[in-house]
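Only one chain is included here, represented as structure tokens and corresponding to the form predicted on its own.
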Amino acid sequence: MEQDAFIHHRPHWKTHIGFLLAAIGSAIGLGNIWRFPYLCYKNGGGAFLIPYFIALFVVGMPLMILEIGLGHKMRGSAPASFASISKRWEWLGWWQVIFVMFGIVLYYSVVISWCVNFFFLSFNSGWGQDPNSFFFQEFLMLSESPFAIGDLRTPIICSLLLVWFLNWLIVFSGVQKGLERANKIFMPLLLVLTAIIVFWSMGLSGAKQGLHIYLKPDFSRLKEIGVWMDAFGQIFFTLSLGFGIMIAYASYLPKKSQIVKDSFKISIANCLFSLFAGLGVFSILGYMAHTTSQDVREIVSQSIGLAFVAYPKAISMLPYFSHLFGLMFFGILVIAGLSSAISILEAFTAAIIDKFHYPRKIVISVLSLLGFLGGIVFATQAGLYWLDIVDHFLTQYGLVLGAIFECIVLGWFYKTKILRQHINHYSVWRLRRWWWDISIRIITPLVLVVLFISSLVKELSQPYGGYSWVAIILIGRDWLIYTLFFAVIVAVHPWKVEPRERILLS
């Protein structure tokens, strides 16, 4: 009776648009705004869109369909879904949600806290005339090495506390009142603010020069394997694949769902947002180049430098309403970051509730506290080094390895035919064997293996980022190993309700 009651009360999305906005919100993150535009510029401008969209259709969409289809069929989180296939694969689901929860979201929340600080600094351009010195020397007070931990940065700790309070508040309220309601506010607001920034930026002097640099096609670059590697890697990371998020979100869908159609909508919306946001980024960089009589290439920087150095400097140079522009830009980053962070928190919460049946409110409260405490190391003077190393190992090795095993388990052991039949039973858009099966069983794992090997070869030739081997091993490699160890430990613990029984009862 207790089992029937628990299964019956599994949460569901109140509306279909609520699910779509939450899934899109998970996929759209900070990387869409600062990483994709840089990769596009770096890899041939408009020509980069060719391998990018090929990667989307060959790898991105098939994996999105796979994860949404799996969660929908198994009615559970990633660990529950893999355990429903076979208990020997349960560790894979736990590994995915553990290194994302106790790795990626820890430092990701710290980056969001930086954005919160810069949002408030935008009121008076508090970064001054030299944003580079301000960010690294005054704001981060960056130490000399990863092991020179130094002091806690009070402004970062305070904003980190706010970020985790918001994470807790949203996920604590549940699927309908928390995640769905938050994303119904976040996503339209994100789109409106991004559109304002883009069209405002495109009207500035020099914007055309920036857009020319951003999208000018250099088709000769398509001969380079590195360009294709970047395209496939970006598609994989930008869609939140291998996080266990889409599996958990899909488990809250009603039985009658358009799995294929929704997967296409989520994937395309994410990629188009990246392209659209890039118009604003490079328009403002073009304005900055025009104002300082520099070449755009001289001021383009990657990732953190773009968001916290180049952009603040450009904002300070705007002829009017510069403070408002800054508020909107960093507001966009905060919203994009939070929409992704809460999805990671929900994926792990769903896994714990599925297996141990603990109350949601207790689970999310404990996780939020642990998340805040776990993020403290990234809020020290050595935090940026730790963030860089942990991010490199978890994304380049953890996520990729997890997705390779995912394709092997579902493509070869479980058989794609079984999942394809389930998906086609509910979907108006039907999956074709020649496209989906081949991608999941052969093309996607092959691409991911190549990505993994290329990263490993590069790693072994010289330590990542110029760090010492000791830092690489103790901070990066061991973090990944510990998460795998804990995944195996949790996986051997007995279930309150066996995963296959739960499917039958649902």
Second form
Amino acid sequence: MEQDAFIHHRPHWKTHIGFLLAAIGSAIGLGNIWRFPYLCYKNGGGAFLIPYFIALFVVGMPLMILEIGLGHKMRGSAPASFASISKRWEWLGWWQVIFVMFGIVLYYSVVISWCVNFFFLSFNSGWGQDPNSFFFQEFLMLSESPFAIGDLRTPIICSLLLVWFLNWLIVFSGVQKGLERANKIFMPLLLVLTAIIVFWSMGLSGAKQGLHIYLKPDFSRLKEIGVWMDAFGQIFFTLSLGFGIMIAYASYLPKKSQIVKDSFKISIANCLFSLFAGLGVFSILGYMAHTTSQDVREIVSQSIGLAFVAYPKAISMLPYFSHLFGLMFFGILVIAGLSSAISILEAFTAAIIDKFHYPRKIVISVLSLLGFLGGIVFATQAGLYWLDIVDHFLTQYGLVLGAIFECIVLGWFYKTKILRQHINHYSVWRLRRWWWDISIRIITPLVLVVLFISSLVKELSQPYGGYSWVAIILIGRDWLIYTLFFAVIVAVHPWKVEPRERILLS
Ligand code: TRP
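Would you mind generating the form predicted in complex with tryptophan now that we have the form predicted on its own?
Whole complex next, starting from this chain.
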């Protein structure tokens, strides 16, 4: 009886739009703003949209439907869902949530805290005349190698504390009062602020040249395999697939759900946002090039270089309201980042609650504390190196391997047919065998294997990023191995209520 009560208390979304916004919030993250526009520019401008949207329809959406369908059918987090298929596969669910929770989100939160710092610096353009040396030398105080840890950077630790406090506060308040409410504020705010930044930037002189560089199609580039790999690689990360997040979010949906339609909406909203944000990014780069009489190609950059060097430089050059522009830009990054970070926290919390039945508030409090402590290494003087190496290994190998297994388990052991029929049961848009089954069973795993092998070949030919092999092995590879090790340990631990019974009870 007690078990019964527990299962019946599974949280659920208050509104359908609440679920959509939370899923979109998870998908839209820093990657949409600082990576997509650059990839587009680098890989043939507008022509890149062809492989990108092909990747979306051929692997992104099918996998999104799979994750949402799986969580919906099994009514559980990733480990509970995989364990319901077979106990043999439970480790896979744990591995996904563990390496995102104790890997990706640790450094992701540190990056959000840099954004918080830069948000405050925007009040008086605190990065000064030379943002490049400000960022690396004054702000990060970057040491010379990954093992020269140096000191903790106090400003970063302080804002990291704030970020984890916010993560904690939102997830602590529960699915409806926390995640749903936060995303209902975050997402519209994100859209409005982004729209202001985009239109503001597009009105600046030189913006046209920037946009030209961003979107002018060069179809000849489509012959290159690297362009296609970038498109497929970006799709997984940007849609938060292989993280176990969508599985957990879908487990809070009501029985009558439009899984195909929702997956479509989430994926399209995410990708259109990327495209839109890129307009702002390249307009401002165009403005900067125009003002300094340089070529846009000389100043273009991505990720950290874009957000913490190029943007601050451009902001300082703005004739009017530059402080406001900075506040809005870093505000956007903080919001986009937080709504992604809380999604994995929820996915992990759900996994622990499903298996061990610990009270939610305790789980999330312990988790947030661990998350903060685990992030400390990335807030040292060698933090950026660690971040770079761990990110490389987790996203190039961990995510890809996890998603390969996901397709194999669902496509070959469980049979896509069962899940397809479940999804179609309430769906107005019907899932077709020729598209979905083939994608999950053959195309998606094949694409992922190609991505995996090509990363591995590159890896073995020269150590990533010019780091020493020792650093690569001890920090990158071992991070993956430890997370796998913990996943197996948690997976063999007995259940309070057997996973299959959980579904029957709910
Ligand atoms: N999709 C996000 C992006 O493009 C990444 C992301 C989603 C993420 N969920 C996450 C990162 C959880 C860390 C933790 O940036």
